[in-house]
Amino acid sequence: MRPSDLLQPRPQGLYCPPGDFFIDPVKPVGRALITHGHADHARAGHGTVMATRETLEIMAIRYGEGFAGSRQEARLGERVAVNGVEVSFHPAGHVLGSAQIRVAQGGRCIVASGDYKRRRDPTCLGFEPIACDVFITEATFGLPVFRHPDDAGEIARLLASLGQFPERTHLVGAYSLGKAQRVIRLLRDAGYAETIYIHGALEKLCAYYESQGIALGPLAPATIDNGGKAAFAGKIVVGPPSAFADRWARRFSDPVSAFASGWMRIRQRAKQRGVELPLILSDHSDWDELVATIADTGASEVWVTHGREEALVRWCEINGIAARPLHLVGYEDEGD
């Protein structure tokens, strides 16, 4: 069996013909296997969704209980048959509940990574390399310029700024699922015990993380009901990046604009967004982690998707690994 007989790109997403299912389809399909809960991978409207328990519950929070016709929980590491094709889910280290999907039939094994990172994250299980013939890797930060600094160092910069400007509110832009909770947990691990104020868009997901045993410490809504502008002086407020572009952000006292993202490595991006304190914190692997992961899987062939595909394909070719870009569309950087 050729790898393309087992998985192949279609307009809806990666399709498995013998199993008649899609992985992270961008359009409604009959059967979808979902790697994680970010909106560019997990969409509502499928007939059946198979995913980890956490991803299914996150989808219900984001889309409502009727987000799919039916649900099937995937237990990590358990191999099950889907229309005769063996599939299993394995930790991806991206966000809570995220998983790689292993697909095997006829002696051929392909692993679709979804989005993943390699460094420790206190809010989710760590990535586990899975041996395979073909590894499908994301390449969000698939250029050698992207080498993420130490997480603790970036949080230390945030706390140093807070100490330097105690009269100012520090607004931290962080995506609602995964990044926001990770920033909060990293602050707690650094010894910050004060109340952290959050935008309303984060409340349900933060509560869900807490329900899964991930302690986030004292949180409170960032509303005027909690006091005027002066009440937020010297405080940390976390919210989705989009919120800092509207009137919501203007309620705070002389705010320091921060943004937690791997893209903050690019100074021009930070400048364009008006970010005063760029925090290079990514939920994706950087260049070194991407190439190390390819080696760890032992794959003889690599397919590269949604990101800087060409550079990683070229690296594989130089290192004697067959590779090709998939050019899948519809995947963005929600969890960067």
Second form
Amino acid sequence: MRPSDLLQPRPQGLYCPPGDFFIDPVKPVGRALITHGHADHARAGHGTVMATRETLEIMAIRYGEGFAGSRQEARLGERVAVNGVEVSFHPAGHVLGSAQIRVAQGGRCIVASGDYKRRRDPTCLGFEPIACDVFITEATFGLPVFRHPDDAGEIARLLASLGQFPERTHLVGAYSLGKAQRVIRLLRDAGYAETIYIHGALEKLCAYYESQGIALGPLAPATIDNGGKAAFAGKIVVGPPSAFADRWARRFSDPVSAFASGWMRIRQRAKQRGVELPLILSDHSDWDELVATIADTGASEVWVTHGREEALVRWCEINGIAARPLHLVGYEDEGD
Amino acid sequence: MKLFADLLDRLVLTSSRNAKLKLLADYFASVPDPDRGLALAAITGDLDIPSFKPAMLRALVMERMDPVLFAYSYDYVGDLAETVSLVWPAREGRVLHNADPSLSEAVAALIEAGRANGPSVFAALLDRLDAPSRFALIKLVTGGLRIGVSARRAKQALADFGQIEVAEIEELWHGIAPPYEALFAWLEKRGEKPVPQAQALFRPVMLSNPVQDGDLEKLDPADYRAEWKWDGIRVQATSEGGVHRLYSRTGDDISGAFPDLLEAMDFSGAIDGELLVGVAGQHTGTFSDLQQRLNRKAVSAKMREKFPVFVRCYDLLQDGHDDLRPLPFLERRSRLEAFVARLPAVRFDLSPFVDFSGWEELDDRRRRPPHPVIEGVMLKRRDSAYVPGRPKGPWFKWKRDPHTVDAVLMYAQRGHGKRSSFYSDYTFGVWTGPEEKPELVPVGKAYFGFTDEELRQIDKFVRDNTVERFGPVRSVRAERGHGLVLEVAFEGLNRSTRHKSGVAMRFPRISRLRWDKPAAEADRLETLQALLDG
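Now that we've seen the form predicted alone, could you pull up the form predicted together with the partner chain?
To see the whole picture, the full complex is given below, headed by that same chain.
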């Protein structure tokens, strides 16, 4: 059996013919295995969804309890048969509940990474390299220009700016699932104990992270009733990046706009968005992590998906690993 | 190096003037000598460091990585210095804090290396730096930091840091050199004010205030003399002990671009005047012509011939050994008249007085100036001493009314800082092409002139009428039957080969929102072209 008989791209997503399931399908399907809760990977309307408990709960928060016909909880590391195909979920280190999915049959095994990162993240389990024949890797930051600096250094720059401009509100753009909670947790780890104000879009997910034992410290809604414009002077406000271009942001005094994203490595990106304080904090692997992970899995073949496939394929060529881009459609980088 | 790199990164993304000054002043306060002085010199353009060509940079990186991967990276980032700084193969995090070379260490190593060893020393430095610091170092050696901070702004930050007037810095500036340790010692109240060693130094310029409603009623016309306000650039021509210097009004040394004028500066003194294109006493060219000569490092013989420059003299600050600045204006003026009479007549002439007996008469003359290169009148109190800065009272500028044009809003861009949630930068256009099927062509961009309330109104219009979005920019509906007409005021018009319309406005601002005016009735490009020819 060729690997492409076990998993293959279809317009709806990555399909397993013998198991009759999709991984992270972008359209409603009968059976979906979902790596994590970001909207471009986890969509509502499938017949059965198999995912980690956290991912299922996050989907319920985002789409309502009826997001799928039925749910099947995947316990990390446990091998389960789905129509005769052996399936297991393993931590991906991307956001809370995120997993890689290992699919095996007839002595052949493929690991679909979903989105992943390698560095320590206090808000989720760390990535575990899984030995496999074929590794399907994401490539969001699949160019040698993307090398994320140390998280603590980025948070230190935010706190330094707060010290330097104590009269200005520091608005931190961070996507609402994963990034926002990680920024808040990193701030706490850096010793910042004051109330952090959050946009309404973050409330439920922050509460959920708290319920899963990830302490975020004192949070309060960033609403005007909380004391008017002056109340936010010198405070940190976290919200989805789209809100900062919106009229919502006018309630803050002379804001410093910060944005926590791997894209902030590129100056022009920061400039275009009007970001004054770029924070290079990513939920995805950087170039060095991507190539290290390919080596760690020992895969003899690599399929590259969503992102900049060509550079990673080139790297594999140079290093004698068979590689090809997997042209899947419909994935944006919500997580970053 | 890290602190310098951080400073550059913050400055380039910060738009507020005060925030930039704060970032600079904090840097000066927290970084020791000689690094802070070298950083200052890098920003003001006074740092002397070996320069490298982009080809050398590319060659260095090619020795270290796969050319195909480099090509993908460069293609994505678009800027060579930034690409190299990011792909340079040194693992992030592996750079130890104590390995980070200081700015002064890096500069010294490059100077010592010389031409032959330059590239390898440079590469060894890059190996020890993190990505932002690599970017900063590459920018230093490839020339041009482009961080949106002028030398003038940097001097203002120094003044803020030392809590003194910026004029004191300007006066010293050309007599001191990097790393400016004595200057910092003085600013920190640890040392004496440095005594500049050079000759022909800049003297801080005296500026005027605009005439505002009610100002003149309180003044006696008999106390003032008037001159035309010429539309060139204000300069100071200083000559001392055989050293000739031409300074801009902010104290930048612009001598290099005007060798023709410098040759004619065979005098001992300091003249305050207007730099203009043309031949003194005969022909005065437009600001457009003058622009051909500005911001150039070198100037060709052809250029000098086609656009000769001269100085129209306003004031005399130094006459031989005499500092005239404390003297009353009229006394300085008679010294100036005698002084200019001895200078080459094609390069120096006197700014003539405008006689008037009352404000109304002067107002009338201001509105109908006898020459197109006049932009209004200057009022100077007869007894005014020459003092740096912009004191209120002794000197006024009374500009002629701005030109206005009714244009249609075409694009709006999100602002920065306080305005980041507002579409506050507007590109506007006028009609061109056949009358029956006209098209809009952009003629300028403005981001002030309106009130906060008007800003809110335009912002709403932009959001309600967006046609397309390109990142932070939105194009808005601008058709004959539907569009927002803006009355735009501007000071003058230049020919431009860079803009499709062929014109570039000087100092455009929104003067009124014409909600009442149908877009089809906005002005046509011909109206502006007529102004250009006039």
